[in-house]
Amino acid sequence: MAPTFSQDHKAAIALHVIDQPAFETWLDAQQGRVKTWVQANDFKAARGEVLLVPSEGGHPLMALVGYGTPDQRAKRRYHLAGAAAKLPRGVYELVSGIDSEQIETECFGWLMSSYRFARYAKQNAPDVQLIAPKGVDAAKLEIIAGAEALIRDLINTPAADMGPGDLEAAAGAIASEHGAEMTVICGDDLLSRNFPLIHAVGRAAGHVADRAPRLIDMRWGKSGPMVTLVGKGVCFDTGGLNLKPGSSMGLMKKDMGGAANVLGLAQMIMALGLPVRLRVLIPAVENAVSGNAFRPGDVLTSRKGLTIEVNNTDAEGRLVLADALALADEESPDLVISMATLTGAARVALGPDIAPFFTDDDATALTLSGAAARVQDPVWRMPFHEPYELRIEPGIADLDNAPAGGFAGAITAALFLRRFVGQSRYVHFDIYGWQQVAAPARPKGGLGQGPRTILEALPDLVNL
C-alpha cells in the first residue's frame, strides 16, 4: 500500500520538533505544567529523543521530538522518520521546528517509515500518521513515496517470483495505470530484430517461457522534450559460466535494481504529468548456466555493429544495456539516462549510500548534484576518463567487456556503455539499490537511489 498523509485534523496530536540549541527558549515559553513534565522526564531535545506530554485528563496533549544540533543532523537523514518509529499510535500534526528547506525531505522520510515488504510474511509497521504541513505538496510527496515503495517491492521480490516475465508484468501494470504504450520483443525474436547481446546473455534460461530474455519498451507522452530511461533488468545473476561463489550470489535478486529504479522514476514522471515524451527501455534477462550459455572468449556483435570480446560472463549487465542504449540513441532523444547495479568497483569507491553518476556535460552534473543535496538523495559525479578507453579495447574485437587488472572498474564499465550512445546527452548511474543495515525510513532491503534526484533536476535538465 502506498504511504499517504492523514486528513484527520480532529484526532491530531501537536508535534513539536525542537532544535537542541533552542530548547531552553522553547521550554521557557511553555505553561508551568508542561514545563514541569518535560523537566521531570529529563527531556533535553537530543537527536532522536521523544516525549509524549499528557493533558490534565491523561490524554496526549503534545509530542516532543529532539532534533539535536545541526552538526548531528548533518551526519544522519530522516530524523522525523526515526521519531515516528518511537511514537505511540496516533495522528500527528507538525506545529514547529523544521525549516522550509528540510520539511519535504523529512515528510518523505516519515511516509517511508511505514514501508514494510509484506509479500511473504506479515511485517508490522508503526501506526503513526502525519498531517501534511502547510506549504508541502502532499500529493507530489505521496506519488514519490508510492514510487519508492514500488522500487523496494520489485527489488525485494525473490527471483523465483521476479523473473523476466514477472518484470514485464510489473512494467505492464504501470503502463496500464498511466495509459502508456508498451511493446515486448522476446526470445529468438531478439535475434531477428537485431538485439544479439540481450539474446546472448539471456538465452541459457530461455527454455522456460517466462524466463526467456526480452526487451521491454514503454512510451508515454505526446509532446515536450524526449527523455529515455534505460534500466538493467538482470533478474538473477549466477555469473554465467564464470560462476559467482555462493557468498556473492545471495543478493543477486537485486541485479534488476536498475530496472526497478527507472520504473519507479517513470511512475513519478507519469503520475505527476510532466510535459515530456518518456521512453523506458528494460533489457530483462536471467544470466543462467546451461549448455547454450555464452562463454568466456566468445566474440559477440552488438546492435550497433561493434564487436565485443567476452572475457567474463559475469560482466553481463553492460552487454544487455549496450543493445538497449544503441536503440535509445537511434532517435536522438534530448536526454538518455541509464541506471544499473553494474559494478562492485562503484561500491568500493563510494560505499553503498552514494550513487555515482557519469556525464560529459558539466552543467548536467551541477544540476544533478544540486538536486541531490536538496532532496537528500546522495549522488556523486565520476569521470569518463578518456585515457582509460584503451583498457576496453582488447585487440581482437572492438571492445572488451571485462578488462584485466581490476583497476577503475566503474569507469571502464561506464566508458563501455558510452560507446553505444552517439550524440544524445547521456548520464549513467551505477547504483547499489540495497540498504545493508536498517536505518530510519530505510529497512534492510531494496532501495531507490537516484530517482528523486533525477525528478528534482529534470525541469532544469530538459528546460521544462
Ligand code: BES
Given for the second form:
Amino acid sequence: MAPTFSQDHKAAIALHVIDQPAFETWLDAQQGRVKTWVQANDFKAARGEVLLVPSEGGHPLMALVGYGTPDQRAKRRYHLAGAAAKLPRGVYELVSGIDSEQIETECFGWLMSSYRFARYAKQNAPDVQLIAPKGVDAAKLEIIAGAEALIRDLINTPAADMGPGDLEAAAGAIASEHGAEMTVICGDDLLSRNFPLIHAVGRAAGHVADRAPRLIDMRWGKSGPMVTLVGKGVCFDTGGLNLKPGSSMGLMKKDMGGAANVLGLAQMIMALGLPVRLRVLIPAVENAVSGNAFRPGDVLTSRKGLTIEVNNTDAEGRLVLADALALADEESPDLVISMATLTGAARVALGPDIAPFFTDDDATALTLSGAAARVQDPVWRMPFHEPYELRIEPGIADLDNAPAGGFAGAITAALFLRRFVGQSRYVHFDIYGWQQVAAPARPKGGLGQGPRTILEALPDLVNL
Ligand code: BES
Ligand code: MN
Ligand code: ZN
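Alright, leaving the form predicted alone aside, put up the form predicted in complex with this ligand.
Every chain and every other molecule in the complex is listed next, the one we just looked at coming first.
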C-alpha cells in the first residue's frame, strides 16, 4: 500500500519535536501539570526520546519527541521516523520543532517508517499516521514515498518471482498507469535487432519460460528535454561460469536494483508530470549457468561494434548496459543516466550507504551533490580517471570486461560504460540498493539510492 498522510485533524495528537538546546525554554512555557509529568518521566529531549503526555482525563494530550543536538542528528537520518516507530497507534500533527530545510525529508522518513515487504508473510509495522505539516508539498511527498515503496518491493521480491518476464510485467504496469509507451525486444530477436551482449549474457536462461533475455524500452512525454534512464536488470546474478561463491550469491536477487531505481524515478517523473521526454531502457536478463552460457575468453561484438574480451562472466552488468547505452546514445538525448548494482568495488570505496556517481560534466556533478545534501539521499562523485583507460584495453579485443588485478574496479567499470556513450551528457550511478541492518524508515532489504537526489536535481540539470 502506498504511504500517505492522514487528513483526520479531529483525531490528531499534537506532536512536539523538541530541539535539546531549546528544551528548558520549551518546558518553562508549558502548563504546570505538563511540566510535572515531563520532569517525573525524566524526559530531556535527547535524540530519539519519546514521551506521551496525558490529559486530565487520561487521553493522549501531546506527544513529545526529543530532537537532540545538531551533532547528534548529523550521525543519523530520519529522526521523525525513529520516533514514529516508538509512538503508540494514532494520528499525529506536528505543532513545532523541525526547520524548513529538514521538514520534507523528515516527512518522507515518517511515510516510509510503515513500509514493510509483506508479499509472503504478514509483517508488523507501526500504525502511526501524520497530518501533512503546513508548507509541505504533501502530494509530491506521497508520490516520492510511493515510488520508494515500489523500488523496495521490486528489489525484495526473490528472483523466482522477479525474473526478466516479471520485471517486464512490472515495467508494463507502471507504463500503463501513466500512459507511457513500451516495447520489448526478447530472446533471439535481440540478435536480429543487434543487441548481442544482452543476448549473450541472458541466453543461458533463455530456454526457461518467461526468463529469456530482453530489452525493455519505455517512452513518456511529448515535449521538453530528452532524459534517458538506463537500469541494470540482472534478475539474478550467479556470476555465470565464473560462478560466485555461495556467500556472494546469496543477495543477488537485488542485481536488478538499477532497474528498480530507474523505474521508481520514472514513476516519480511521470506522476509529477515533469515537462521532459523520458525514455527508460532496461536490459533484463538472468546471468545463469547452462551449456549455452557465454564463457571466459569469448570475444563478443557489441551493438556499437566494439569487441569485448570476456575475462569474467561475473562482470555481466557492464555488458548488458553497454548495448542499452549504445541504443540510448543513438538519438543524442540531453541527458543519459545509468543506475546499476555494478561493482563490489564501489562498496569497498564508499560503503553501502553512499552511491558513487561518475560524470565528465562539473556543473552536473555540483548540482547532484547539492541536491543529495538537501534531500539526504547521499551520492558522491568519483572520477573517470583517463589513465585507467589502459586497464580496460586487453590486446586481442577493443575492451576487457574484467581487468586483471581488480584495483579501481568501480572506475574501470564506469570507464567501460562510458565507451558506449559518444555524444550525450552522461552520469553513471553505481548503487548498492540494499539496507543491511534495519534503521529508521529503512527496514532490512531493498532500498532506493539516488532517485530522490536525481529528482531534486533534474530541474537544474535540464533547465525545467
Ligand atoms: N552484481 C555484481 C556486483 C555487486 C556485488 C554489487 C555485490 C553489489 C554487491 C556484479 O555483477 C559483479 O559481480 N561484479 C564483479 C566484477 C568483477 C568480476 C570485475 C565484482 O564487483 O566483483
Ligand atoms: Mn556479476
Ligand atoms: Zn551483477
